[in-house]
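Just the one chain here, laid out as structure tokens, in the form predicted on its own.
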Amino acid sequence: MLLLPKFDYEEPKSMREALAMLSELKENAKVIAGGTDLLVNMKKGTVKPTRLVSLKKIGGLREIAREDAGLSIGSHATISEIADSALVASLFPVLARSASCLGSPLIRNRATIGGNIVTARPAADLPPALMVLGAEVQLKGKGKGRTVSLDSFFTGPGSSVMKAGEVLTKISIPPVPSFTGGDYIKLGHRAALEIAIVAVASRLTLDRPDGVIVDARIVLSSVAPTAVHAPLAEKALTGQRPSEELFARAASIAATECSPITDMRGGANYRCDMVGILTRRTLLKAFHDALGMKEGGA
């Protein structure tokens, strides 16, 4: 049985009590949200944090609301927050699904958006939604803040563009185009509790309902070393027609553009075959949704 190493526990009150304190330990203090990745990876002696720096007297973290016609999602807002949010719901279906497919109940309830993505593991459930939505994190640190495009944020498994001492305390997600769809879908060998396989969230927009595709947002999880766009996929389909013929060869091309890994899992060439199945399968939901929106939502 593995037991956690000894450290101190820290409840900083504010923000800037919380950075002061990060930014004096550097390397040797970790954020604790959820504690469903993090406790694990301390058990196992991959990350060896000597104080752990909950954030959960400070207010605002959790907060779900509307923001310049978009949506402001504080980085503590539980997985379960988002999945039941009917907010989220009528505004990004797909991240609502994305997030109802993380893990279990007690840990939906346990785990948080900002966990989800800082620890950036190849196979979250919520980066791929969130990257064809535009997502973008605002990380703080002492004495300065930026926001950065989720696009850019993963550098490799487990690593990210924060530097020791930067906080992620929201995600904002711009307002989408009317007659604009999405779909997630995650391949695992279990219904729940279970590491994607392979996973695929897609996002169409079209000029008008029987019109062409003009923005298409294929992103592919599991399959690389981060969630990764599959971007020659995506310009074959901008300034389509929509059909079922479409969907099939920007699939094909979309199970091109990955480089997975064989594991205990799924071989290498199972998983690319997988792309391109869920990618026609995501595609040809998000079209269907688009034409059934009048205004906004994905």
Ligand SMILES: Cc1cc2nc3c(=O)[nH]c(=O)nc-3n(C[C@H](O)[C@H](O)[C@H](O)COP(=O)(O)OP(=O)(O)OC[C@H]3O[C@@H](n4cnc5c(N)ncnc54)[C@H](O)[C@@H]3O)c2cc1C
Contents of the next structure:
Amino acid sequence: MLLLPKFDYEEPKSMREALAMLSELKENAKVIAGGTDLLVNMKKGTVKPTRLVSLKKIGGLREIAREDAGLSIGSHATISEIADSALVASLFPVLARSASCLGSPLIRNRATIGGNIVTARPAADLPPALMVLGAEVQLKGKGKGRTVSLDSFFTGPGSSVMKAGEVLTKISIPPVPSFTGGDYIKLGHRAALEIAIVAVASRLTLDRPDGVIVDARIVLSSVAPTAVHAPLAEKALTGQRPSEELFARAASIAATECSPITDMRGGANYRCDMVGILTRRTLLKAFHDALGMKEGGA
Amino acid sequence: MKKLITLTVNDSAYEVAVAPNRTLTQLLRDDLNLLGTKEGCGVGDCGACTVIMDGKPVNSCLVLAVQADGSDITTIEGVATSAGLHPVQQTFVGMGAIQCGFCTPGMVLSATRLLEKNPHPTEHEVRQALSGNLCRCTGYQKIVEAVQEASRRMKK
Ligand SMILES: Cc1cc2nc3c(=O)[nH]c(=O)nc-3n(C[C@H](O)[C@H](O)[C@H](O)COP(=O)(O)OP(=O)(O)OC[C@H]3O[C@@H](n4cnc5c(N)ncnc54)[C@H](O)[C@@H]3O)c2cc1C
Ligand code: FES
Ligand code: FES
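Show the form predicted in complex with this ligand, please, the one above being the form predicted on its own.
Below is the whole assembly, all chains and molecules, this chain first.
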């Protein structure tokens, strides 16, 4: 049986108190949200915090609510709350889809969106969808707060711009323009309890149903130290009239814009090939959804 | 330092002093002597430790006992009533869905929760709802059939 090392556990009643507890011990103090990543790492001995701070007594961190015409999601909303939310499904189906492929139903009932972002795993399921949606995260430190675009949040496997003592409080997603569609596909050996071999999220916006692509976003996951945009493929799509040939061309460009490793889940060459296939499929679905939709939703 | 927590387990209220590094699995098995909850992998992969926490099935090996303060827990010991076994338990027994039995408590809890939310699941929905619970013996087929049969019996 895997045992946990000794540590203190605190449940502060206000964010102010929480930030003081976290900053006091720097790297030795950690937030515990769902614990599905942290407790596994602590059992395996790869992280050894001496104090865990739970934010469960602090109100408002679990809310999923409309914000301007977009959405705000509290960092402690669970993955199943996001996967099952009617609001998320209607505004951002691509996010609902990515949430429903994370782990297992049991894991999803505990795991949080904030934890999924902060762990900064190269194969994490929510970041690619959140990146094509243009999400921003709010970070609170002692005294000051800041807003960071998810595009510039990750700095490497397991690392991000977050400083010791900071808390991620909220994720904001801007409204979706008209004639926009998106998709997320995760490739794994199994349908559940699987870390992605490759995953791709895409989003397309047209100027009108029979018009040209005015905005294209493609994010590749599990094929680089962090989730990355495929900027050349995005550029090749922008301003063009959508067609299967165009999507195939963009997909083969995207396959050159990643730097996967070979590991037990798959070889580097295989992963590049799959980036191409998944990019093409997500673009096709994004295009069809964009056509079928007048306002909102991606 | 130990923390004093209160929680409800199978409709009984408990007050327990527990060290922060003990999991909910350990609290249930070692302190409350509820041995139906199993620990397999200890890291969220197998689902042998499944319990219902505030209405949702979770991996109790990845919940700290202190995190369960104030919550309402159902373990496999709380599924049968004075009227007898739950229909899911009856069909598991009757239809060969149990071999060694190690996965059974978790399977039954995930299945009962599914049928509460969705009384008439498709085969695909049953498989999805049980996808966090691994079984090394049965090959899953009989488990899925038992859940579907329980759903039919509960309809009547
Ligand atoms: C069996 C299993 C399967 C899994 N499958 C998947 C999968 O398919 N896809 C996937 O993406 N992930 C998967 N995971 C990983 C994990 O479940 C997710 O990353 C989850 O979203 C983490 O959230 P959490 O709330 O449990 O984080 P925790 O474990 O509580 O925290 C993780 C880290 O983030 C920090 N943290 C958490 N919240 C905050 C906050 N608000 N502010 C500051 N710091 C914070 C913690 O200090 C810790 O360092 C799996 C895990 C397990 C055990
Ligand atoms: S023992 Fe908890 S999931 Fe395996
Ligand atoms: S019956 Fe043996 S693990 Fe399922």
